[in-house]
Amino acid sequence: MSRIVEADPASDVQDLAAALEDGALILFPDTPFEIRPEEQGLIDPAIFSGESKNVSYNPDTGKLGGVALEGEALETCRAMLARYADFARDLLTRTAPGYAPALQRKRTSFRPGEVAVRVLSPRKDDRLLHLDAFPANPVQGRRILRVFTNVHPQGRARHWRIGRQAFGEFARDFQPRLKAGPAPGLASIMSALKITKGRRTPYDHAMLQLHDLGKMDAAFQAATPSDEIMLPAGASWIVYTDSVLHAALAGQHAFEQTFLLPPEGMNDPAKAPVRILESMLNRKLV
């Protein structure tokens, strides 16, 4: 069965911590995000632009992507993932406190599409049990954190998948088809030309193959041992989602706050994917 560990205000922080980084699912069955009645209009799939699957928020600039919105709208949406971005830097805080010095918050998104009806290719469908890795923001390293939140209003649940295999197991398993890179320069090139928000190191090369991988095998996706969880409205749950295993199978009305934290944050920084692949792969990717 995969660990899921349910939290309550009893919970030890740093038994939590500890379970985040074995590979568990850490879920808050009844921590939901307050949807003001100004904000109610906004969940629905209709404030999307067409032009991605998420509205997307950048709680540095204040940025916000993916919405057909315009004047008063606008601003209470936006207004609406910065109070998500907070809620979720506190969760997190109160869950694991040690990461508080190290933690880099990054994108917030609202996802109030149904996942079970998108039509993707393979690579960008996350039906399909995967670990995560950015092609256009590489984290060079650091592990990524996301936190999520069911708001769906009828109370539906969010389906997922779990796997049961362990990274470094996942990675062994896929290590022979694993091919050496990017080239000496490309990334340097790919940086400067903008296709990536940064240099995309070895490690992030490897990542990103284990991504591909593993959506593109279909006896993979088959007979890998896994679980389906139910994760209902009004819960909120943390997954470090670069080492476990998943796929959304279906459900709508999503928050989600992705964090990066360098392993030396980390309780046990060799439980890091770089550290375990470096030991695997016998040399530095980072």
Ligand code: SIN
Given for the second form:
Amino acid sequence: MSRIVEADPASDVQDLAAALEDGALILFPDTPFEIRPEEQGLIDPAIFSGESKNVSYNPDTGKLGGVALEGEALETCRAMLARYADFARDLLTRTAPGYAPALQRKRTSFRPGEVAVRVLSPRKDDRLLHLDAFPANPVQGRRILRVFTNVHPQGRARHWRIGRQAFGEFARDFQPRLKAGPAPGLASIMSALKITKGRRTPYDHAMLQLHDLGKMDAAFQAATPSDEIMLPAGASWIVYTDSVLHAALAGQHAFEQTFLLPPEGMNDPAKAPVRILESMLNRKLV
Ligand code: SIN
Ligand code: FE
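Please move on to the form predicted together with the ligand, as the form predicted alone is already shown.
Following is the full complex, with the preceding chain placed first.
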């Protein structure tokens, strides 16, 4: 069984960092994010502006993207995402207080679309097992730690699949297919042209390949040991999505907050994928 650790929502401070770093998904079965009466109408995929997979919010600038809303509805939506960004930070700092000094809060998202019916290319299809890697936002060795909350108004669970392989085993299986890179000069050009926000490091390059290779490998998808889990409405969960193989199979109406954490901010930096890959490939990646 993949490791699901149920945390006690009533407990104030719990140091679950070690469990997270060992690949556990920390589940808070009853830790809902309250939707206010004036926000209820926003829990609807009709608020999307186009083909985007989710509504995205930058808690540093207040910029909201992906919605076709104006006036008061737009401001209500912005405030709802801002409140979720704070909810997620509070939950994470209560769960792993030691992370607080080094934690970097990034994008907040609201995902009102149905996961099961999306038609996407395999590379973009998060119904296939994968590790997260960002093409446009290089993490440069930092961990990707995410908080999710299922807010489905009719109480439907979000259905995930979680791989049992640890990061190191998964990476070793795909290591023969990893190509060195990015090509000299290319990372600077992509950054200068704002194709990437900052420099794509060899670590980012390797993680993007692992993301794609895993999704495109039908034999791996079919055969890798995994478990399906139901994440109830009203639940929140926290997981390192750069090291825990995951796929969202079905569900609607979830919030998500992304955090980045430098390996030095972890309990055990040796468990960071960047360190594992560096020793596997025997070269510096950032
Ligand atoms: C993902 O990170 O792959 C998608 C998770 C979700 O939306 O439930
Ligand atoms: Fe993902």
